[in-house]
Each structure stands twice: as C-alpha cells, then as structure tokens.
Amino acid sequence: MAVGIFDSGLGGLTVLDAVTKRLPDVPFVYLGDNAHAPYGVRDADDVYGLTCKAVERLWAEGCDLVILACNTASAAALRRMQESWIPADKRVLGVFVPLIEALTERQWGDNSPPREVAVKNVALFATPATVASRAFQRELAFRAIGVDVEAQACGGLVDAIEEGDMILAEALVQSHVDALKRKMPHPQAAILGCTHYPLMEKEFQAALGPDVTVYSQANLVAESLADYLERHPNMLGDGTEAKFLTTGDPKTVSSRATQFLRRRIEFEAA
C-alpha cells in the first residue's frame, strides 16, 4: 500500500512530512534525485528524462501512485508523461493541482467555464524552469479569469537551502521579493511554487508584508492526497515498507535531511 514521493532533492521532504502526519497508516517511499539537483536550471527534455527514470524506480518499490513533489518536474514533465507514457494501472500526480484548487476555490474535477475569483493579483515565486514553463498560469487560466500572475524566478535559493546556508537563503528571499514588488507593487497572494520554499515561509511573509496571503503547498497536497486515496483506494500499491532513497551520497544526504526536518533521517542508495 506504499505511495511514492519524488523530488529532485530535499524540498519534497516538506510534502512528505505533511502527508505522513495526515496519513500515518500509509508507508511512503521518498526518492530524492540529489545527484542531479537542482532541476530548476535544466531544460524540459532533461527534466522529463530524469523524472521518468525516478518514477520507474518508485514503481519498482511497489508504488503504483507517485506524487511529484517537485514543482519543476510537475511543470516541465507531468503533462507529457500523462499524455503518452504512464501505463493505465499507474498514476503520477503533481503539486500544482491542490494549490490552484485553493486559490480558485473550486475542485479540480469542476469543468465549468473559467470564472472570476476573489484574488486578482498573484505573485508566483518559483525556479527558473517552472517560471519558463508557464504551467501554473496555463492551469490557472482553465479555471479563473481576470487574475494577473507575476512570476519571479528565484535563482540560487534552492541551492542555498540544500546547502543549509540560511543566511544566504534569507538574503535571496528579500532580494527576490524586492524584484517582484518592482513589477507588482501590491500582490494580494503569493504562491511558494517550490517545495523547498516552505522552509522560508516566515521570511517570505515578512518580506511581503502581513496583507499578502502566502500559499504553501505541503498541507494542501496532504489534504488533496487523502481525498484522492479515499476516492481511489485501488491506487495504493503493494509496497509495504517506508524508506528514503537517493541517487546521491546516502551519508551526505542523510545528514542534510536530518537538519532539514530536525529529526533523524536515514537514506539508502537508490
């Protein structure tokens, strides 16, 4: 009954933490492609190839359902995977869906025409690859009209977080928020469009100001997954063991992950 969680590095641990708390009886297999992180600076074909390889590895662990806890993979690879690659008995889901559901206050299965929503000015903070894909804007446009999205590519932020340099990360958050505000002085909402960024949520909120609603993904994904599994219990795979896998050096990744979640995490080689 295992479910797979994939990320290019450690950011997906924020999602893993939330889904584990929400679904404590489900074993989760986490795979971090630390050897090839970060994905945010790679082109779409490269991201697609790496993501497919990682998903196949999780299928081999008995995870028929895999969550792409990587926004870059969700943006650059997921649609292509769903259209031509994923077999009928498997599912791969991304992390944009719960975010857009929350922002538009409508369920993903609601296929009625786009309509106006309360939030008109949205700041999107994401990796360069996610920003370049325009996937968030495309999916949002199917469901809402009249929403102005200003995207800010947060170069260097994932690297700083992965390396545990929180002083640099905080400085980068302030710099990227300042750059965003030069383009959109008064956003109503801000999307943290990378699963690394919840670790800097307080810094984003402080830089944006108290009047901006900050949407972070982890808890939204957890609630969405619980709902999905209630509706599709057959998608629980035959894996029974929770584990942490990495394409990088297990010792190094385990040490950083332990700092990341503030609890002991032991990775093994994928």
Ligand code: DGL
Contents of the next structure:
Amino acid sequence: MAVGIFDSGLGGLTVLDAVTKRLPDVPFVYLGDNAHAPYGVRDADDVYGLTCKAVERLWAEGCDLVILACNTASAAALRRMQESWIPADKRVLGVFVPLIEALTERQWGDNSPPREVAVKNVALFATPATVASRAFQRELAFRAIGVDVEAQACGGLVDAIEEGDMILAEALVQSHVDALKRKMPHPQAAILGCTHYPLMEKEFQAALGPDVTVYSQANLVAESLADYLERHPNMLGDGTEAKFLTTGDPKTVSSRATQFLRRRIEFEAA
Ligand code: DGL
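Structure of the form predicted in complex with the ligand (previous: the form predicted on its own):
The next block holds the full complex; its first chain is the one shown before.
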C-alpha cells in the first residue's frame, strides 16, 4: 500500500509532512518535478502535460491514488485529467476541494446545492497560473453563493522561497498583501493557495492583521485524505516503500529539502 504525492518542486513537502503525521502507517512516494519547476508561470497545456507524466511515474511506483499537492497542477490540469485521461482503477485528487469545504463549512461528500455561508469576502493568494485558471472560484461556486473572491497572483514568491531568500520573500508577502488590500480592503478570510506559502504563514497573518482568518492547506488535505482512505481502502496501491523522487539533481534537491523541512531528506532520481 502506498499513496503518491506530487508537486512541481519542494512546496508539496508541507503537505507530505502533514499527511505523514496524520497517517503514519501509510508509505508515501513523493515526486517533485524540480527539473520543470516553477509551474506557476507556465500555460495550462504545459502544466497538463507535465502533470500527466508525473502521475504516470507515481502509478508505476504502485500508487493507484495520487494527490496533486500542487495548487497550480490542481487548478490548471486536474479537471481535464479527470474528464478524459484517468483510467477507472486509478484516482487523482487535488488540494482545492478540502480547502473550499472547510471555508464553506461542508462535510466531505456533501453535494447539496450551493448555499449562503458565513464568509463573504475572501482573499486568494496563489501563483499566476492558479489565479488565471479561476479554478478556485469555479469550485467555490458549486458550494456557496454570495462570496466575493479577490485573487492576488504572487509573482516571485515561490522562487524566493525555493532559493531560501526569506528577506525577499517577506517583502513580497507584504507587497502582495498591500496590492490585495487595495482591491479588497477588508477580507474576512485569506487562502494560502500555493504549497509554498505555509512557510510564510506568520508573515501573511501579520500583514493581513489579526481579524483575517488564514486558511492553509496541509492539515485540511491530511484530514480529507484520511477520510477518503477510510471510505476507499482499496485505493491504497500495491507499493510498499516510502521514497522521495525528483526529476532534478537528487543531491541539490535533497539538501534544499533538508533545509526546507529541517530534517534529513534523501531524494533519488525519478
Ligand atoms: N507548488 C506550486 C503550487 O502549489 C507552486 C510552485 C510552482 O509554481 O511550481 O501552486
């Protein structure tokens, strides 16, 4: 039994950490497409092609269920994959739906018509590709009415975090929050819609102020995955070994990942 976790690079390690804590007996195979990161500045066709290739690689590792821990892939590619590409015995799930269910106070699998919810003004911080896809607004509209979403494409932030330049990352968080507030002065909730952003959660919260509820994905995805596996235990594939795969240089990626998670991580070539 093994479950695949895919991200364009290192950001998905925030999700990996949370799912490993929540489901300690499940071996997870992580694949980072570091050779092609960042995805956030690519067009939708490009993200689709790269994501399909990565998912096939995880299927080959015995992971019948793959979590796209990358918002950009979830936003720009997942729907197209689910509509026409994924075989009946495999599943690919994204990271948007658990977040939207939390925001709209829905239980897993509640498919009732959209209804009014407590939150009215939502700020979305994400990569340029995720913002351009409008996937968040589309998924939200299936579940809630009367919610105003203002999206801010956070150009440069993923690169600054990947490079470990936290001074630049902090300045970028402040300037993206300022830009968002010019469009929506009083958001009630803010979504950190990129796997890298939880690493800057404190800075987002400080820039937004204490009245804004900041939603970060990793724990929500972990809860939702635990729930899913309870309902679909047959989706635990026949892989048995936890491992870290990368399309990039394993040595460089391992040392960045070790810094990123503050524990030793050893990647191997995908
Ligand atoms: N991991 C991607 C996401 O969650 C961001 C990094 C990238 O641009 O590749 O959107």
